[in-house]
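Presented below, as structure tokens, is a lone chain in the form predicted alone.
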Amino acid sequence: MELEGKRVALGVTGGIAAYKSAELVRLLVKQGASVRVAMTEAATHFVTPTTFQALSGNRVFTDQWDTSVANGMAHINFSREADVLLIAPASADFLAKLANGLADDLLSTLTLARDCPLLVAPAMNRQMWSKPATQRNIATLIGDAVGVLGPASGDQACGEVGEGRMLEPAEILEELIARFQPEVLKGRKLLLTAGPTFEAIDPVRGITNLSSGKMGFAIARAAREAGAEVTLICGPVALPTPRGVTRIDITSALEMHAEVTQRAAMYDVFVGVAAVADYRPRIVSEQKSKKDGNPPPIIELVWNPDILAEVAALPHPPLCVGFAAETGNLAEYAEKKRRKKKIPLIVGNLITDGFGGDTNTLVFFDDNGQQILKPAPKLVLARQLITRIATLLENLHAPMTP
């Protein structure tokens, strides 16, 4: 569980989005977090404290003058016992209070008296969000090192459409998990490829590789969690883009090559995870080919460019990491590929160990030999890879010993 042992203090303010916070509590508890909830009086008009108590398993606080608290200081105890304080939803009114240091109820008081990081998930009508006063308040909060999650754009309870929706509970959960990851790539820029490519034979047929894109997307998320600015160039896959990641969709190897080529020199790290087709038809038919009793057509193939090798051969290349998925002789083939492409690290795996699934078994190959990782979910493995990449970057820029 991603949040095992973490203590989350959740503040709920008045707004229709408060119903989403009930699902958020459920997801937090499912990931192992201990959740304690404090509500404004307005919030209780949308969801009852009983709901949050049932979902969290803990008493819910609503009153600044609660006499049941032994020292009479619920506003002090609440945040001092938490690893993070999250306000979701955060109404326009409450954001204004935070920005100006007001403390006239339990939630605003404990927020001001906190001794832990503060995150807010804004939720309001699009007109309220766009007003200069709200934007000034958000700018002030960001300047005060408050994490602002969202808002999203879309349909609103008032019937209007626009920016101001609270992020979905699963999105907030992902953001919260990311906050607990070490930012070992903070300030770095990482470019990676993921998924398959599709090489057209005619308008409906083509040559491709089996690839779900799951490993590449996990690495993109892990890199973003680690503080990197991440650009993901991916082939045809049906996966949601990790939050905070810039996604560029392509179809063919030549399209991927063009996107990578124009960007690679501007990045600190390039990770080639994509299963790029090695070859493509020399000629693509403009019409769908028919059987018509004729023999099958002969398709002449030509090699696609080697994207990873070209990036590694740049005059000032980024740190390059490759992937090798094999059906056998993994150590031999992966190391041969690493040396041929002249890259410091290649990640190998056998297709039988997790190709297309949610878990995998990976092996790191570098100048020091090989390191076999224990079978694990792909996100866990991705975080281990990001840690290795961070170490390689440190060593790359470390001063020479006299």
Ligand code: PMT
Given for the second form:
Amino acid sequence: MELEGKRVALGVTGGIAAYKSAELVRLLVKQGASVRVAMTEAATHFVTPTTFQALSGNRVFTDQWDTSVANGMAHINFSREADVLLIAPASADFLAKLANGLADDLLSTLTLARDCPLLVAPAMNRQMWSKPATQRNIATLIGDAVGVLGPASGDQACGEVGEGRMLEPAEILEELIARFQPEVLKGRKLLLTAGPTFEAIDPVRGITNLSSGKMGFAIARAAREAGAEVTLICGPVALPTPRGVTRIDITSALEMHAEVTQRAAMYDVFVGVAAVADYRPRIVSEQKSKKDGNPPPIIELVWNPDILAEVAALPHPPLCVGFAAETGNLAEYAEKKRRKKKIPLIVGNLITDGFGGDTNTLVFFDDNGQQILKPAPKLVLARQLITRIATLLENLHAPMTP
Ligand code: PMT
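Write the structure block of the form predicted in complex with the named molecule for the protein whose form predicted alone appears above.
To see the whole picture, the full complex is given below, headed by that same chain.
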């Protein structure tokens, strides 16, 4: 559970996206957070307090003049007992109040009285979002260290299409979890590869492997959570891009090689998580090859370039981290790869059930020997790897200048 022990205060303002905040509460609770909700009067016209009470398991605050609250200081206690205050949805009107320090109802009062970080997830019609007044208010809030999540672009409840939609509950959850991670890679640039490559034989056939990309995508997310600027170069996978990560899709090892080598020198860290095909057909047939009673074709293969070894051999290489998936003799093979590619750290994983699972068992191999990590979900392991990379960076490299 990603938010175990965390206390989230959720403010809900009046907008149709308020119905999504009910789902958000469910997701937060599922991740172990304790959630307390305060609503504006307008919000109660979209969703009832009873819904939030049932989902959070806690009483919902709506009234500034509620005399049943001990010493009548609901606005003080609400945020004092929270690790973060999140306003979702945040209407244009509410953002204007926040930007100007107004406190004329319960939610704006408790927001002004907070002593915890504040995040807002704007939700409004695209015209309202684009107005100079709203944009001025957002700029003021960013200047006041308020975290602004979204908005997204797309279909709007009013029937229009454009920017102003509230982020989806799962996206808000991801952002919130990210805020609780230590920013050990702040100011660093990290480049990584993930997934398989596909080496064409003809227009419909090719050589590939079963890498799902999950491990690499988890590392991209963990690196971004840790404050890094992240570029992810990935083969054909069916995964959503982690928020805030720049993604470049490629198909073959040669394409991955080109995308990596043109950038690598500008990064502090390069992590090769991809299961790159070692070889490709020398000739790619332009036509689908036919059976026609002939014997099956003999496909001549040629080696692909070793991307990781090439990056590690640059005159001023980024900190290079490799991966090694083995079905046996992990220590021997991983260490051999590390030395051959001349990289400081390789991460070994023993493949017992094939690729694609949600958990992994990793072992770090470096100059000091090996460190076996407990089997865990890929995101948990990714965060441990990021911590290790941050330590290595502190000892080895000054940050890249932008
Ligand atoms: O994607 P998932 O389903 O989550 O699975 C994750 C994974 C098992 C694919 C991943 O954790 C992993 O271990 N990836 C490396 C697989 C492997 O053993 O690759 P390799 O032995 O071919 O290469 C070793 C290292 O060199 C890797 O860092 C690889 O990215 C790099 N390499 C390899 C060949 C090549 N031509 N260029 C490279 O850069």
